[in-house]
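Quick heads-up: it's one chain on its own, the form predicted alone, in structure tokens.
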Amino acid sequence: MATEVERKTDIGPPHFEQFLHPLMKENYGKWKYHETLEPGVLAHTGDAGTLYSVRCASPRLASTNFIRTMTGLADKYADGYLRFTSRNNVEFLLADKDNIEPLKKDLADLNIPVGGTNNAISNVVHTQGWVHCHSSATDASGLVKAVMDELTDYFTSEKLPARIRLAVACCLNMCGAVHASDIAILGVHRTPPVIDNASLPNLCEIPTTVASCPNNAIKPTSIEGKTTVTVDEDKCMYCGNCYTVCPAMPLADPLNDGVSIWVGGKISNARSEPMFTKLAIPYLPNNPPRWPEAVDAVKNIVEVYAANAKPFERMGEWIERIGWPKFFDLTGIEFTKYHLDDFRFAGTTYRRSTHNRY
């Protein structure tokens, strides 16, 4: 391995090397094999030995209390080494094998599931929601919470025909990977921002208010001698970006804002290129603190895909096999105007021919 380059300024990210654990150090670049030992458990095997990784849940918004909790066992049970995945699942690295069960045990007693590995359901990337950003149009870590205590049984063991990747963004800005997963939950808003125009003028830039729009939709105009912007709704996308850079601008909707269901994204090259997610549900109300429509949807899904896909065949590999009309029928998902793509070139992708068969 390359010896680390001395450091010149302390711009930039330290080496990753000096965060590397000494087995994983050692065997860099001189892997054997890697294995399942059981759901959250695997070994990793190089030429300087064995490195087995133990992989819990985290519920992504992490507390303090919860950090110094992970940090605690990992220097208990894994000379102090341990890593958070892109899906926010917390992994320990252990040298010793007989540390994986005290470990697990641990864990256990914490009420901290173990698994998401291999065709399981991982993690759940998701985005603020209502703890912290200011256009969110649902909670994201209360929404995950309700629909993975419903999916546990997914996450701690292998029974999936293939992984299930889930996502869940609190606006349609998407600052998570919903495009990109099997199953996505998306914040909607259905009504365009409310304009407060005497206060609009003194707390907000108007030109740069009407820059923000994507699609145009904001135009200066004047009321009672007042410059203030007007929105044309029927080009308006409910996106946020407004509200972003002008408080006089409200979107939050409490009676009309919900979520929506997104299906078949995947990031895999393996045997088919990467796919967007498609619409599956238009609308859910919002219903806090469980969301029982949105997490009945989710399950629903699982379900049907979990007993008719093939061996390693992602949600949207399935999807595409079958047909769409297909995986309508079979989970029950009503079928409406909002499934149209009305966007000017997707009349590239639709289905032209008068055989409307699967």
Given for the second form:
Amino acid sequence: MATEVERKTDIGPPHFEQFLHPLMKENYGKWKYHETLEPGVLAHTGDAGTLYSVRCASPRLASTNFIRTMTGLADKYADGYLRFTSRNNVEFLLADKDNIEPLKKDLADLNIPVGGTNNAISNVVHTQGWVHCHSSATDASGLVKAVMDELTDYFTSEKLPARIRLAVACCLNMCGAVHASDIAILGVHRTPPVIDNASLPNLCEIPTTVASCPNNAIKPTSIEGKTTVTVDEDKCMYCGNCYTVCPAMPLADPLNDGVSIWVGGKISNARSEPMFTKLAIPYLPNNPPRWPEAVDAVKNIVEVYAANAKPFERMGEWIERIGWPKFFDLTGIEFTKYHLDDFRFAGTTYRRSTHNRY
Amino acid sequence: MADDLKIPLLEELEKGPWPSFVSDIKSMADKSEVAADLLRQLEKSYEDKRGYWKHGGLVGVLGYGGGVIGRYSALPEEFPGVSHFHTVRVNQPSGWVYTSKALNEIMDIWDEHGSGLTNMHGSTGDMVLLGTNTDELEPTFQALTQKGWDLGGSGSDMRTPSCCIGPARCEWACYDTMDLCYNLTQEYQDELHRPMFNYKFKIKMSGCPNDCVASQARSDMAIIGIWKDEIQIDKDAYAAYMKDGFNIKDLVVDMCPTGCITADENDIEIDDSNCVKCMHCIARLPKALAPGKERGATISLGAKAPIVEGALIAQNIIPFMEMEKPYEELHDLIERIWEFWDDHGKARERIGEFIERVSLATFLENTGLDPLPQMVQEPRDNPYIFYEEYYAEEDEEAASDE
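After the form predicted alone, can we look at the form predicted in complex with the partner chain?
Starting with the chain above, the whole complex follows.
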């Protein structure tokens, strides 16, 4: 078949060099310093000259239309060079400083905010939610849109004490790895899967279903002569792995699914070591399309932090300085039994001193 | 087709200043029945407060075990456009750099073979082409490879490595993250495309301790740029900051975690022997301070999300390794780690959980690494030591010890 092209495999990604702006090639490994000209506009300087990066938000769930709009702007202002950041922002890479303002104007006309640099709330790292995931306890794109509509002002400015990294994961599988974010919204299931004993024997392979549970909570059983499974409810962590292999074990529970709010994690090594996020609010209801309870909770935490933290003090560093009792006091968040850890390293979280502030 | 698109709840999310994914998907709904049905099913999720997706079955391209995530609507009769809604993960270039020409080519492929919806990018780093049916997978793959693109990882394989922009646009990069990311991805194509591990293995590379790709939270192996010698100081640039009234005491001296900076409006001195390379002072004074010249990387293992035994942040395993081509020392380390994990790890056991189960000491012994005080926050505080060396009474060596 002469017309058929050769099937290629294992070629790996294209080499990045072909996508580098000429200034990035010339200054490669030889950059001297960078400056922030204004929120969302960075200038990196090396011997070969200065490269201007204009950063804007994206919905992350982006259509080919959106991407073509971005590439069109890159062609118009950035010689066709653009990149994405680790937090789903788009960056246009400009050699000509005079192109910054016209590019910003075009972005403004498209209602795409410019910002996300330094002491801002950058774009939100998030998961798929109801758009694409089988185990999600909430939607991610909708939550992000609802939250950021209220916080866009913090994206386009740098008025916070330090950066806030926001993340959303729609169940505790945490594809978004939200466990080291300043503020994280985590979807939670609160009830074990419901077993459809009538259809399970026909739909699911029992050994695979039993093996799917990371916590050995699923055991084979026999009901009216048919083999099915039971779930040890004390062991179930609501991860959805069993539903992945067995559609007769749906986990979604509209009555009980919702979101939890976590605070104080960080990844960078700046000043303090990386920190885990800790539980702030164990449960808020799923209330689409705008999740007002979750939005209000996040906004409240951001505002209390902004009013009280010192310059360049991250959320977790601020809380460490003032103490958790004061955090709950200032934010008005109720401390409950769910805040007390009861998993593997629970003991490491108990206070063992008289260091209380009164 | 889009005329009968009744999605009042979702349309609420077209309002407000943040870019709307609903408006964006709607812009595709006229030409893509997949996009239209995705919105219809999502509207039902918003009404009912639950998702309607099923996992199920293995789908993929010939000869690969990873790179495609199978997804099916739980309501295929109601929403036939998304009855299949598989995801294709495309291995991104190092640092997520593109030309508009290259991106447009991928968009052309995706308009022809899929929903026209993407994630730029997925959590691991891949470009995510969101939603197509089983029959389109192989044609999509072939069209991508003809343009020089390949699939990323999924399942129990080495996941697509990712890195920060590094030396391509950052003066703080302590090694060439872009090159190393490309190198590891190419070196381990088989491990990337054909799942044969106990579970996933993610590698992320950051050029400095700011860790812009969150490697310490999100990767089984975090390779973070670091330096060993003195922070470079440009005294003239420092003087210029002071002249501009920079508050050196509040913003730098008092915030240094080890108190190793002595500075006033005239001069700055750093006790580098006590500096933990946290980057705070360099970030505040980017024109005056820079990482040292003796550069390499620190390597940590074991970060992961909660499933199964709880979330972990990566633990330091190599305080300093030079990162120069052809990276033989690193390849050797990676392969030793994989071999021990492969032989002794359990199914679904990430490397961080594996190390906790077999103990760090056992892990080090079997991967040829020496125990170092840099590996722990502090030595153990319990006396339950399993001594492996002790003398019997008749040993001559014991007698000679006295």
